[in-house]
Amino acid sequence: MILPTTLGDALQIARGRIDSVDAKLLLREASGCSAATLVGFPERALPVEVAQRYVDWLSRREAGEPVAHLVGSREFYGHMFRVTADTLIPRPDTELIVELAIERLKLLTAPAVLDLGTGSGAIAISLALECQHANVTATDASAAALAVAADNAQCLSAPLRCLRGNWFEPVSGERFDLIVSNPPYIAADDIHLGQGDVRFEPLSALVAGSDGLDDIRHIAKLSPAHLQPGAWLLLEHGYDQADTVRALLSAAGFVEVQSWRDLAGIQRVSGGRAAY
């Protein structure tokens, strides 16, 4: 492919190959130019190394590689998080669980918070930054993912305790004032696993058994032993799983069980309070 020589040329060669929003984002990241510069100065020259980086990203995006993996970061709740192939890419839908958690934490004094399966640390770090009176712990079974979370916490100056282990194993005997989690919730045979960005994300962070609910069952069953009386458990889940998740929470002894809708009107988070 002939390298583009200007900003306008770079956007032109992307047409019909990738989404225009993605093309502009990749060009901004490669060139360091603002969105306004892309629009107002299409004749601006591109250094050869910038053009080469952009063309490489363009080809990889055309093959389906996520933009977040190409540029190495994704914005979530107003902060930039480093992401790698070892973590899920933070998505806007997940900001709902952060909002719900903040509402509950503001009412507490020095609450202990646990984020299960933290991945990039997006939820845990957002809570630590928004609720600086909270003591936030993040666990993950993946050493690689936990390293990304720890790095994000350091870069964003967020106090975060990172512990490696499967779900509750690293916090045996501890109780918390709030537990949050965006666990794997996709069924093993779901056709969406072969589509879009998820093709490049770790299956261990996506798939949870034949119906996608194995990890949610595990968390719902064990959470009461790790929650203070009356404390909340909040879980993100799939678009069609709210009824089942509420039933699992009720069966585990939770009270005030309910679900909340995301901006698209989908019941995306369900939760309940541990019995007093």
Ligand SMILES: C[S@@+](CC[C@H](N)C(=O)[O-])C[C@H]1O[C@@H](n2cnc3c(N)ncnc32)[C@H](O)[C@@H]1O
The other form holds:
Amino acid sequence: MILPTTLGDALQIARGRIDSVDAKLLLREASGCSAATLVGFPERALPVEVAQRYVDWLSRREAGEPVAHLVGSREFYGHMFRVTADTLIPRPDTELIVELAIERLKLLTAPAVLDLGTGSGAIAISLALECQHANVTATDASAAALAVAADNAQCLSAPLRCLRGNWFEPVSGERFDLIVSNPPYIAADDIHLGQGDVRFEPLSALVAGSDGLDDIRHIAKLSPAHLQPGAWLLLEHGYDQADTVRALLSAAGFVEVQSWRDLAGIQRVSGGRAAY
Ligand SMILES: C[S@@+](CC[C@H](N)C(=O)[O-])C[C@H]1O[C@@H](n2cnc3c(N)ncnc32)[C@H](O)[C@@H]1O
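Moving on from the form predicted on its own, please list the structure of the form predicted in complex with the ligand.
Complete assembly follows, chain above in first position.
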């Protein structure tokens, strides 16, 4: 591919190959220019090494690689999080569970919070930053993901206890004032696993058994033993799983069981309170 020599050329060669929003983001990251500069100064010259980096990213994006993997980060809840091939790329939908958690944490004094399956740390770190009176613990089965979460916590100056292990194993015997989780919830044979960005994300962050509910079932069942009386469990889940997740929570003894809709109007988070 011929190297573009100006900002305008760079956007021009991306036309028809990748989404224009993605092209602008890649060019901003490669060049260090602001969005306003891309629009206002299309004649600005591109150094060869910048043009090379941009063209490399353009080809890889065209082949399907997620933008977040190319630039190595993704914004979530107003902060930049480092992401790698070992972590889920934080989704805007997941900001709902953060909002619901913050509402509840504001009512508590020095609450202990647990984020199960923290990945990049997006949920746990957002809570630690917004609720500085909370003590946040983040767990993940993946050592590589947990290392990214710990690194993000350090870069964002968020106090975070990171523990590796299978769901509740690292917090055996502990109780929390709030548990949040965005666990894997896709069925193993779901056709979406072969489409878009998810093709490049770890299957261990996405798939939970034949119906996608293995991990949610496990968390719902074990959570009561790790919650203070009346404390909330909030779970993110798939677009069509709310009814089943509410039934699982009720069967596990939770009260005030309900679901909340995301900005697209989809029931995206369900939760309940541990019995008093
Ligand atoms: C859907 S991702 C969510 C990541 C992050 N919380 C977010 O919202 O962007 C699920 C996470 O659960 C972790 N996980 C999968 N199985 C697990 C298990 N058995 N115990 C603990 N964590 C697990 C994965 O490694 C992954 O980081």
